[in-house]
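Below you'll find only one chain, the form predicted alone, shown as structure tokens.
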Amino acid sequence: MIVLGLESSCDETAAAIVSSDRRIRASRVAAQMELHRPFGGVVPELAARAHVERLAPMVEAVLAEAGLALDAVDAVAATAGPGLVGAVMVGLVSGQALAFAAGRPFVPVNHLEAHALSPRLVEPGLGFPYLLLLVSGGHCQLLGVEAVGRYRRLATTIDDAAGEAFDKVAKLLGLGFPGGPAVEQAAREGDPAAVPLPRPLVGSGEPHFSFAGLKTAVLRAVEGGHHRTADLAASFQAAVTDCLIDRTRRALGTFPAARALVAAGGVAANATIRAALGRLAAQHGLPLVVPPPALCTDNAAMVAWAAIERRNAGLADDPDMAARPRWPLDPAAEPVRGAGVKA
């Protein structure tokens, strides 16, 4: 099975060709960092316009790289949500049109499910069930991945996602955009113990994440003017890592069936966080599976792979689905206090 995948949920325009033998035949991603950098964050209207301009040439490029005509693919897939709804619509409508033109099935893909299944693209031996830490700019969740299409939400954020906190702290520190890589780079020259920062919810009986208070504490430290930027970055990164590890350790205790600890999403590309997760997995006698950085950040290969997984599992999809700004993987999960309900 050969699938053309499209991704446009936020500020990455992406297209890829993936086959069911786990080969990425072509994959391209066009970042929009320079477009949004002057604003210190993603501007939805600009992101959608950039997708419109870049997506068609990118599809032509990946088809040419793979040596395929459009009618040679077996299906077309595109992210249908969650994300910036205008941005999602560009990829979704484009995918539906391409599938119609080629006379091929169209598979709408949940962006979160694409992240959840992406480790299986590069790790054939990864079987179900596994515990997933999905940590990105818009999402911070712990999920029990029981099978394709079966996800149990164990924890979510009640306010900011970890990646969002990285971006906001980077802006506070004058490090630029995107914030995650900027903070990580600055932290290499800093002392992670230099600035006393809180670890929200660490050690609590509540399963969820919270990063808003940590972000505010960094603001207060910046206003105090007594700390080096590198020390603030390192201390913030250490605090986020401690929060992620504590919550993930708790989730491992409530999901004992897990055969592996898996991390996905853009924040999973952070080397300090990956190392800490590796130590946690080893303590529980589990392998840690993290996709390479190119598959952690938003990309279309994971979208195409999710479509392959869903079709192999015989799951039905609505090819006429509209763009969804919110699309939880576990709709039956109980709402949580704060903004976590959006997850």
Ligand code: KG4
Given for the second form:
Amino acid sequence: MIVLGLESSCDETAAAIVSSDRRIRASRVAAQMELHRPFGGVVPELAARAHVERLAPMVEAVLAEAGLALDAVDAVAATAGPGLVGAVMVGLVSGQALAFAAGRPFVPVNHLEAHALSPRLVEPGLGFPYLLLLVSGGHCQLLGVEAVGRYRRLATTIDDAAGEAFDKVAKLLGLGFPGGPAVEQAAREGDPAAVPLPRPLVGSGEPHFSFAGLKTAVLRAVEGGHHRTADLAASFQAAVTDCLIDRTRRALGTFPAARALVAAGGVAANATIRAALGRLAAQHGLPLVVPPPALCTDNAAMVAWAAIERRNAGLADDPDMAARPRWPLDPAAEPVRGAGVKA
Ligand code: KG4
Ligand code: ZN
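Show the form predicted together with this ligand, please, because up to now only the form predicted alone has appeared in this conversation.
Full complex below, order starting with the chain above.
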């Protein structure tokens, strides 16, 4: 099975062709950083317009790179949510039109499910169930991945997502946008113990994450004015890492069936966080699976792969689905106070 996947839920325009033998035939991502940088964050209207301009030529490019005509693909998939609704609509409607033109089925994909299953694209041996730490700009969740289409949310953030905290702190430190890679870079020259910062909810009996207090503490430290930027970045990164590890350790305790610890989403591209997760997994005698950075941040290969997984599992999806700004993976999960959901 060969699937053309499209992704446009936030500020990355992406198209990819993936086959069921786990080969990525072509995969392209156009980031929009230069577009949003002057505003220090993603402007929804600008993102949607850029998707409109970039998606069609990108689809042609991946088909050409894979040496395939449109009607040689077996299905077309696109992210249908969650995300910025105008941005999601561009990829979704394009995908539906391409599928119609090619006379092929259309598969609407949940962006979070695409992140959740992406590790299985690169790790054929990764079986269910596994514990997934999904950490991106819009989400910070721990999920029990029990099967394709069956996810149990074990924890989420009560305020900011981890990537959002990286982005806000980068802005505070004048490091620019997007913040994660900039903070990681600055932290290399810094002392992670230089600035005392809180670790919200670490050791708490409740399962969730919180980063708002940490961000405020960094703001205070910046205002104090006597710390080096590199030390602030390193100390912040260390605090986020401690929070992620503590909460993940707690979740592993409540999910003993887990056969692997898996991380996905843009923040999982962070080398310090990856290393700490590796130590945690080893303590529990579990393998750690993290896709390479290009598959951790938003991309369309994961969307095509999720469609392959769903079709292999015999799951039926509504091809006419409308864009869903909110689309939780675990419909039974209780909303938590203040939880922000971006993309
Ligand atoms: O998964 P993703 O590409 O998009 C969303 O669905 O949100 O994640 C983007 C987020 C941004 O907040 C970005 O700052 C963060 O992931 N990020 C990182 C790193 N690379 C990207 N955070 C920490 N360290 C990194 N190296
Ligand atoms: Zn994402």
